[in-house]
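What follows is one chain in structure tokens, specifically the form predicted on its own.
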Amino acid sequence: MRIISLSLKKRSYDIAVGSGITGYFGRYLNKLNLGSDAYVITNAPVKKRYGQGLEKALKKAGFSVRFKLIPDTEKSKSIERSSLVVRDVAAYDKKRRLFIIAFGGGVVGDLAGFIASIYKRGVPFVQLPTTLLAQVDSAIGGKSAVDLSEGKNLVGAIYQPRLVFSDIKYLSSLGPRELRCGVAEVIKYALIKDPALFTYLEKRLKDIFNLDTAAMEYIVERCSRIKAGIVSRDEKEERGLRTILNFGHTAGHAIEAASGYTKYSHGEAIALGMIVACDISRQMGFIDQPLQGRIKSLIRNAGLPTRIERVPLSGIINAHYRDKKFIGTRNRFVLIKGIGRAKVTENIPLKIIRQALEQLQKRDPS
């Protein structure tokens, strides 16, 4: 088990990465002294496959356990769903020392973190991520939120977990689409911070999709270290460092919103958003066409979409105006000046953004 420290003074915490480590989870929780009663937010597929093992590990360590199931869909990230869960938390929390466990992927983690941040003005919570996307990205850093019809993640808080426990064994149950979505975020980390990781992905995609343990541990640990380092230096995006983690997300979130969160999963939308960001980077003179093609080839080889289908351009443009990175009327995009070299750029002309999106609506000649 490898331990990565995310340093935030009194809010510092560990990220544990390893294969088959859930048996140590209860022992680790006891050291943190979070409480005695675990309220586990998860979904039915995760509970069916792994709930019994988690419950056994927690009870062996002396914790009481309550599972709360939410639908396995992005639509669970809503004000309405969070209200229902908060009421259930309050009903359960009588003469208890309660803490929350997010046991699932990004949706579960976002909702659980949001609920932990607002209930009693904040109760302890931990992340036990079961998807690649959550292990490499969403479980780390404390961002929690729910969606509105107007846009994604518009209501939320930065509220840090007390522990992130990434057991690679959970990834064995992922379907191909879920795995590809996680790989999209890994590609993001390579593009903003790690040329060696990008080369590794070009050479080892087959091992990753075969769930080779060494390959999975490598990419989860590497991405976790990158994100921990960035968040440690800029927890609330006040210095502009953390903003680079949003590479591909401005257009990606807009594509998700414009499609009603049904056409594309988060990872697929981010893959499309990265292609948009790379096209804008080329138009701005930051990268050349061969590099743009190399990046697009990796995204395609990972089985991720490289075209936007049946989502109106006008809807994407309108949704992108609600992006949280805007400063008043000034847009901000995370672009790249090379692999591993991210650049936050403001006031990109709408003509350039529109042209990049239009390219994605054309049939891919390759």
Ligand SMILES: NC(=O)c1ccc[n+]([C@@H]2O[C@H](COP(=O)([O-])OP(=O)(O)OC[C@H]3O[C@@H](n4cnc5c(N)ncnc54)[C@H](O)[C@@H]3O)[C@@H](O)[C@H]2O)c1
Second form
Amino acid sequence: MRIISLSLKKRSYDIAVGSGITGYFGRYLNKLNLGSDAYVITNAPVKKRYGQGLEKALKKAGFSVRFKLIPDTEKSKSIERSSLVVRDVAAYDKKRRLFIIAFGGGVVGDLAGFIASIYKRGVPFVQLPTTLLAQVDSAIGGKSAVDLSEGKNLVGAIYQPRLVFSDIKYLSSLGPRELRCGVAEVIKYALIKDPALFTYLEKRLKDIFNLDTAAMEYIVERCSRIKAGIVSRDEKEERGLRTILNFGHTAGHAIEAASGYTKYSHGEAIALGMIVACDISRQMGFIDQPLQGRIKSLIRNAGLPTRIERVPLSGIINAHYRDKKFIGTRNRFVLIKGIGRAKVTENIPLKIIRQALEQLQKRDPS
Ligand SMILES: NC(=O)c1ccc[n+]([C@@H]2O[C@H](COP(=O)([O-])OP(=O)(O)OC[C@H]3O[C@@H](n4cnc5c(N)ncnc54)[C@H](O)[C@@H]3O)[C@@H](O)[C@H]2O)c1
Ligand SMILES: [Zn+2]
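The form predicted in complex with this ligand is what I need now, so please give it after the form predicted on its own.
Expanding to the full complex; the earlier chain stays at the top.
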């Protein structure tokens, strides 16, 4: 088991990464002294597959356990669902020694973090992520939120977990689409911060999709380290450092919104967003065409989309201007000046953005 620490003074916490480590989870929790009653928020498929193992580990360490199932859909990230769950938490919290465990992907993690942050003005919570996306990204850094019909992630808080416990074993049952979604975020980390990870991905994509344990451990550990480093230095996105984690997300979110959140998964939209960001980087003279091509090949080889179909350009541009990453009327993009070198850039001319989006609609010459 590898331990990465995310330093935030008194709120520092560990990120544990390893394969088959759930047996140690209870002992780890005991050391943290979070409470005696584990309230586990999860969904039916995750509980069915892995609930027993978790329950055993928790009970063996002396905890009482209650599973709370939420529907397996992004729609669970809502105020309505939160209020249902939070009332159930209050009913269970008889001894006042409750802590919350988020056991699932990003949807469960975001909702559980939000509930932990509002119940009694904050109770301890722990992330036990079960998707690649959650292990490399959403479980780390404390961003929790629910969606409104007006937009995604509009209500929430930055509320840090007390532990992130990433057991690679859980990833073995992920479907190929979920796996690709996580790989898109891994490519993001490589592009903004880690040239060695980029080369590794170029060489070892096959191993990753075959769920090779060493390869999965490597990518989860690398990404966790990068995110922990960034969040430690800029937890609240006040110093412009955390912003680089939004690489590919400006256009990506616009594509998700313009396609009604159904056509593309988050990772697929982010893959397209990274292609847009790379094209803007090239048009600005930050990177050259061969490098742009190399990045696009990696994204394509990962089975992620590199062009969009049937999403009108005007819809994407309109969604883009409503995005919360806009500051006033200025736009702000995370671009790259090479692999591993992110640069936040404002005021990109609309013509350049439009051209970058247009090339997404073109067929590749190959
Ligand atoms: N808080 C953050 O910093 C942050 C960052 C990125 C994304 N997010 C949020 O994360 C969410 C997406 O997360 P996600 O991609 O993990 O989606 P998800 O939570 O919907 O999980 C994807 C699917 O995988 C299933 N699943 C989970 N674990 C499994 C396992 N081990 N085996 C088989 N199937 C499993 C789930 O039941 C679900 O059907 C979005 O709501 C997004 O807004 C948050
Ligand atoms: Zn993302």
